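This document opens with one chain alone, in structure tokens, the form predicted on its own.
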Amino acid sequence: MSANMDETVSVGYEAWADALRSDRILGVSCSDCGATYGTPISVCHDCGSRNLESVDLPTEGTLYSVTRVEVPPTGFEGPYHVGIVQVGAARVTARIETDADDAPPEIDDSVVFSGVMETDDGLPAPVFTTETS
């Protein structure tokens, strides 16, 4: 196994999931082109390089996109919001929580990483909460 493949393993899913459980958001940055991602990858989507390294992403960001799930899948209670959060140069898909049902989250709202939810299978997902002014 080459050094680059060893490095790829260190930024894989388990490292990303462990970071979430430790209140960190782990991203991946391409050492060749500088692209940054908010989820584990093994090949840069921009240039195809495997020369990747893990980076800590900010825990504050803005909502890039958001939707309300009215009919949740089995095992989830709804309705709830899911969004894409811009954190630094990366985007992270996350559950979005608000303080009040009468103020749903909107695109460009400021959000902060507030924890992790886990499925019955133990798979973590980041949770962001809208910041109230």
The other form holds:
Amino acid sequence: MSANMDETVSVGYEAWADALRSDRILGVSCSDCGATYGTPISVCHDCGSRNLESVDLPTEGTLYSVTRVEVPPTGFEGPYHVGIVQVGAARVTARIETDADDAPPEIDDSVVFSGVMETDDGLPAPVFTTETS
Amino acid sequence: MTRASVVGTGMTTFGVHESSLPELFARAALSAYDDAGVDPADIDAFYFGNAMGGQTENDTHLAPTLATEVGLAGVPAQRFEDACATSANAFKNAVQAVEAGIHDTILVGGVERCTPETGKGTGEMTRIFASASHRQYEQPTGLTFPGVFALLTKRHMHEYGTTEEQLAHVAVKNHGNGTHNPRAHFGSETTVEEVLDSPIVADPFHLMDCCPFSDGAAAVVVTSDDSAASFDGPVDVTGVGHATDLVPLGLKPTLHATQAARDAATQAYEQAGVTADEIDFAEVHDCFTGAEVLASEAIGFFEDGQGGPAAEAGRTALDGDRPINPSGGLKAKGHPIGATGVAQIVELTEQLRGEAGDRQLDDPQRGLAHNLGGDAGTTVISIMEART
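Please move on to the form predicted together with the partner chain, as the form predicted on its own is already shown.
Following is the full complex, with the preceding chain placed first.
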């Protein structure tokens, strides 16, 4: 048997979601070429390897981009901020929160992983909060 | 080298339509038959695009339904789905099929209804559009499609200093072009001040930076190079590039590059044997004003970072040196998702035939269409040339 099925599952979405609910952000890293991805995939985009291992991504990062959504989809109450956070070598999409008195989040702001939100249909998403200086 | 030719075009007005998807599509298809001078018996296959009919109207398996509506029952009919690049992908496959000799003459088209005529309002339609973002890693954050393009554009503004005023100039230009297009959803001018004073949808985009929800259909008749000479007014397809990028957004190495567009453009230019400098005009996927700026750089019309200043300086206007979206683009013409890619081909064909009326460019010889799907995960670029 060429592939270890358990290992494949260990780096998939369920593991990512479970980890998120335990205050960890899982990415994957390629054992063959070292490329790191912010969300699990089954095959390395850089070298084609299937030897991807889960890695804990840093819980502090910087905003790579961010927007304030004022017209939300059904199931969400706006306005809110969604951003792409650079965490180490990877990026993750997350809800971005600020303290009430803080200015709106901007690119290059320092943010810290502060928890998880969950949709009505049970899908989790990471939440980062801007660090007050 | 000619890969295929477009010999007939048809489209509905883009806007609000009460008609069912089959009847709406039929108006575009029958116009395309008439323009090409063909009967259904002359059509060998049907390549069709609809992105969201299952979600918006509980309507799927549309290819044979629409084929039946327009007299094509019996021919091979297939539906394509690639978010907003849906019918450009149908067009690409049709070009390949006639080039390979699989079929000689094909009806290619798309149809979509996105307005409240579907029974769905802004929140529900925003949710359906967001289904083109990553289900597990993006949708749960509440990301919307204006939000997706806001993230791309915000990074571009950060890298190059692109301004909200420059973005607004894209809307002003496309609304102006739309006033010359009788099929456009919006037929009125706007101003930079009006754009900047309109409410925020997802910053930096105001409502007037965003294309509307539209209903509409577009169709073209595509035939082989050999057969094209027997039609009036054939316009040649000399390149079709198609590329994908990593999804979700967090996996893309450079967010604002829209790499799939760059890769697809490279393919299309190589096939056509031309450079960006030899393209007289482009129809690009301006679902949001920022998307047009990014596209204008990705197709090589401007250096990276110069798309915003070029828009502000009027270089992309009808009388500019690099006209973009003479039709009014998605912004003013409208964006019925599955019809948009083929509607761009309709505009290229009309411009290259010299039949574009008040928005006609000065004797263009070569045009490019840029149709983007999802979070820039898919892009199809087509190059067409006047037959001399």
